[in-house]
Structure formats: C-alpha cells, structure tokens
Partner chain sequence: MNLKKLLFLSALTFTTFLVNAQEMKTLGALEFSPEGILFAGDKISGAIHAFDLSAEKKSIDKFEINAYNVDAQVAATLGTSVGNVKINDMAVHPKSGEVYLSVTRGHAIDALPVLIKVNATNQLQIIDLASVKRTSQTLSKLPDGSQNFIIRGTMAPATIKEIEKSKLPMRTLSIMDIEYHKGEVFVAGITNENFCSALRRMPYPFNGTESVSNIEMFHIAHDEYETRAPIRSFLIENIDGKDQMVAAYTCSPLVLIPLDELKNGAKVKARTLGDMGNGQPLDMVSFSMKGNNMIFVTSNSRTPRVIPVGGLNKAKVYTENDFKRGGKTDMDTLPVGPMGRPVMFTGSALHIALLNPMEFATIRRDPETGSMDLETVSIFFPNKLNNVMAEMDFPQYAEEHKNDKKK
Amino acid sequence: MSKFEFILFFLIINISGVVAQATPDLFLPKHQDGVVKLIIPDVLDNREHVFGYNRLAVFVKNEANEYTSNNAIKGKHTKENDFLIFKPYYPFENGMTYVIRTKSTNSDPYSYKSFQTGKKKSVAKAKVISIYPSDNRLPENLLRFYIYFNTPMKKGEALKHIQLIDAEGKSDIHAFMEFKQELWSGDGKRLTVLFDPGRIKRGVSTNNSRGPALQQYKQYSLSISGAWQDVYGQQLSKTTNKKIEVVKAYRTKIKINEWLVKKPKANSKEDLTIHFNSIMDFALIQSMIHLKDKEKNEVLGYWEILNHEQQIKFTPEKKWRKGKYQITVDARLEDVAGNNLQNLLDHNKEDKDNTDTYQFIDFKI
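Please provide the structure of this chain alone, in the form predicted together with its partner chain.
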C-alpha cells in the first residue's frame, strides 16, 4: 500500500467513524480482538522482540503516566510489509483506556496516544424476555416451552426454578422431563423445557398413573422463580407467570393442504401470508419452511411469525414476478404437541409413517 493509498484508506475508515486516529502512522484496534499496527518506514533488524517493544508498546493507562517494560501489556510483535504489528496475548477489554507508545524511527522521541476499544458493556438486568408458545390457550398434549432470557443463566438448576402450578396453587413436580444435561442454546439464553413425554403419551405407565400434566378445560400457570440467577450472579428480580388455559389435545398430523395461503399480487411487494390450522413450534418454523421460485431458487425476503405462531408472513425484497412458486415444508416441522408432517408424537406402532421428507404447496401469481 502506498502512502497515498494508506491516507485515503485512513480517511475512509475515519469518515465511517470506526476508528479514531491521531497520527496516520498508527492503526488502532477496532474491537477487543484487534491488533495495533504501526507504519515503520526504516529497515528493522531481525530481533523483533527487542525492537518491537521499543518501537511499539501498549499499556493500561495509569495515573502516574509511568510506562515501563514492567507494566507493558504482554503480546507478540510481528512485521508485515511496512507494518509493525502488536497483538496482545489476551484481548483488549472494552471500557479500559490504553496508551500506545510509539517511535516511528529509532531516533524519534516517544509519542503517546490513548484509545479504547469500546464502551464497557454494563450487564443488563436479568429477565425473562419471552416464552413460547406465546398463546395462553394451549393443547392438553403440549410438548415443550422455550424460555428466552436476556442474559445467560446459571445452568443445572432450571427445574428448581420452573414450576407448573394448577388453579389451586399446587405445583406438579413431575410435569417436566429431568435431564442430566439441560437443553440450553449455545449462548445460554434459551432453555427448552420438555413435558415428561410419559405423561403425554396415552397408555404409557406415567400417563396412566399420574395422568397428563395438563388437563383440558383446566387452568395452570408456568412459574419462573425470581430467585434464579444468571451466570453473573444477578437474580431475575421478579417471578414470571405465564397463564395457561388448556384446550383439546392435537391428535392429527400437520396437514399442509389445510393451511390458508394468501397470495400477493404480481409486480407488488405485498406480503405472502400462511395461516396454519394449529400452533406451530416456534423454533422449528424458523428453519423448516422455505419459499422457492420456479427455478427452485430461494426467494429473498423476510419471514415474520405472527398470531401466536399460527401464522407467518413473508415480505419479499424485490417485487413479485409473475409465475409459479413453491412453499417447501420440511416433514420434521412440528406443532406444539410434537406432531409432524409424517406422524403423531404418540402414534400406534402399526401406524405407517408418511415417508416424504418434504411436502409442497404450489401456487401461481
């Protein structure tokens, strides 16, 4: 990169507001895992670890403005073309103020420049953001809840804090499946809570002895205790209650030919909407339904889940073209009772599965 190109590049990134820059010889890290780069015009010898520190060192800013080899941040110096690069062994931290000490040539005095990689993130107050299914009217054979939190939660104690409580205030401690490993998303913010399938499946021993956890026409509440802590040790602060009114169990496979598809007009950007005839699984909707054009290419646009997971809406990026389209539904899509396109969650052994892995809804605009 020539000096001119470099200055141009610097101007561009400066205009974009990503980097605050003092001298054009120095690149500051844009994020915590970033590096510090210094343009070195003269030839350096091979003892990188020696010249590296003298020419470019980074410190945590201190009140005494005392910067010595004793308090320099430790890391690796490397050289790439005209750049001397410093990468700390451990990433920079947002909220900390750092001081870079540089020398463009060996005869220059030291110059200092301070920077931050970003503002310190204050940990948001822990809370339940949402619970799915979002509707309050849910079938007797409901299979699972998804509970979303805004911060990662402490693991291994979920069932101590989650209860199914009936209208008399009695807690059903056997309602949910106890796993050795709780079902958390990678970021620790979504928990999947499964009802004990033994309670749901008809004719299984726990279903016979205890009955289903949810019973039609009765009311319950899913309670998430405010005493539950996130990984930072802060409590949820308030107990969250989701009211449940139990309706008839879902005892049919998902039949996509019963879905209502509202077609958009050609040459418009109108929404395409699909009304299901039951409540679908919130997580699976997001990956199991696709829209393709007649060349079998995915139509670009945005999906939105509406009406308590009973409806989805697609807004295209470009205007609809005239022609044939196809909605592709993966047969593994489940309703909230775990029934999919192929079978029921509690099917008889002799029930033959519908073996198509995909089903399609074709339409024309």
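So the form predicted together with its partner chain is up there; where is the form predicted on its own?
The following holds one chain only.
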C-alpha cells in the first residue's frame, strides 16, 4: 500500500466511525485497599448523583454480563481536581475479577475494563454462614430471607437451588419472587430472597388462588442445595436446611413507644439496650437507628444485634456524660413482615399512613 493509499484508508475509517472510541483514562487499584480513578475534567458539579455510578461503577464479573447500577459494588464517589475517584465500602478481594464501567461524558457509550488486585492464595470452601431472620419461629406474613455465604456465589440460578418445603416434603415452586436480576450485595456474598407479595397480601388474586406460602401453625424448611457453585466453581459444602415454625402474622405498624429502652449509668461504659416487641429486619436495622447527644452530634460507639433481631445494644467508645440523648429511628425501618413506622405492607385503603420521616426516643442520663 502506498503512502497516499494508507492516508486515504485512515481518513475513510475515521469518517465512517469504524475506529472505536478510546477507553477513558482510567487508573486501576494496585492492591485490595486501592481505589479506581477516572479522568473527567468536564465535571464541574460536585453533587454525587451527577458524577456517580452513571460515570464510574465497579461490578463483580458475572457470566451474564449484566452490569447495571442496581448490582454495582457500593462505595463512595469523590471528585478531586480532574479525577473521579471510587472507593468501595469494603476492600477488593484478591483473585476476584471485577469489571469497571465508565464513560467520559454523559453522551458517550459505556466502556468496560476488567481487573484483579492480586491472586487469591487459597479459596475457602464454599458454605452458607448465616440466614436471617435467625429465629425459627417466624410470622405467617414473613417478607424476606437474607442468605449469607463466605464466598461470592454464581448468579442467575438462585431459585434452582433454593426451595420452601412443607412438613410432607412438598416443594412450593411459587413461594418466592423470581427477578430478572437477583438481589445480591455488591460482593456477591449476600442474597435477598423475597416471598411473592401476592401470596402475602390478603384479598389479592394470588393469595386467593394459592393461599399464603407460610401458614400459621405449620412447619416448613428453607432448603439451600449443596450443588450450588460459587464463582470459583466450588459447590457448597453441604445442603443447608433452616427449620421454620409459623406463628401469627404481624399486622401492626412498628410503634417505638412500645420498645423497652434500658439506660446506662452516667460516667460508665455500660451498654444502652433496646428491646423490640417484634423481629426487626436484619439488614435495615444496621443503618436506620442512630444515637445523638443534646448537641445533635452522633455518639461514637458500635451497635450489636441480639436475641434473634429482637434486641440491640449500643456500646460507647467513651464514658456516658450526664445529659439528654435522643435515639433517631428512620421511619423506613421494617419488621420481618415489611411493616414500617409509616404503614403496613398489607394495608387497607382506610389505613392512614404516618408521614413522619423520622421518629425519636428522648431520654436523660
């Protein structure tokens, strides 16, 4: 090919748009605690929703190549000079393949790039480590289970391996909601399994035709097959069965004035404890209850969930000072039946919703 022909060929390719867009300037993490950096000099607005997951998102690689903001790894976006920086809430895992989805401007198509932070020296044998609610006595209108694994699991096949089995050994294949995208945490280690709300809500056609998936006074088993594989190709070490004894449904809103609060003594590091009158949602309770002092500053310390999600305790970093305190409760906090401080999951048109965003418990030490 002559020099003239080469130049002509190059110009034709560029004009026709055959040349793919260059991958945005991207800096990959070099270790587990690293961050992902993307050069985006055009972003002047520092609000996170403007430059967040739409411009830079990280995912655990999956076989279906489905990468939407709903299943992105959760973390914090910050803007520093010309860099958009993403730091995950939990460190990257060595040996795990991640996919970064980026776009330099809002009008660009997405670009994808995979990476690993290192090789995993050994892979722990895959197993179920916990299931919430943790109690075996659960209400008839239970809304969801959280299943925790010690390694990231293969996605897209959960309901092939999870069954609700009654006392006669019969599996209810319609018990759980089947989503196009399963409800996984960003690290692939926690799965949320929802009962079909149509089986829970009274008067709905599905409830009328099939009845509730769980029926009061009966016994069931949540079975998780040992044939399920993690992302490394390992099967779960065994089949896991959680026994369930069904009790009366929860039919009331959460009422924080019915909680029992045990106050600590001043100048001590005693625990503050809160006893609920129903089982709370394990995941939501970790982020929707806060403790503040009289200046409205967050009291430093840590919360612990106890007694099958019916109690929490707060251990302060420093000794309690005399004075006023306030427990702040997000109105979206739910019990295990999906009822919150504002309304019921299974509510009538006559029921009045509470519009408060937060509710408060004031106490004095």
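For the two forms, the rigid core is made up of the largest set of C-alpha atoms that agree within 1.5 Å on superposition. Numbering follows the first chain given and starts at 1. In this text the structure is predicted, and so the values were computed from the model without any measurement.
*Asks:* Core superposed first: is there a CA shift of 2 Å or greater at A72 between the two forms?
*Replies:* Yes, its C-alpha moves 2 Å or more.
*Asks:* Core superposed first: is there a CA shift of 2 Å or greater at G34 between the two forms?
*Replies:* Yes, shifts by 2 Å or more.
*Asks:* Align on the rigid core first; then say whether the Cα of N257 has moved by at least 2 Å between the two forms.
*Replies:* Shift of 2 Å or more: no.
*Asks:* Quick one: how many Å does the C-alpha of V58 shift between the two forms once the rigid core is superposed?
*Replies:* On core superposition, this C-alpha lies 28.7 Å from its counterpart.
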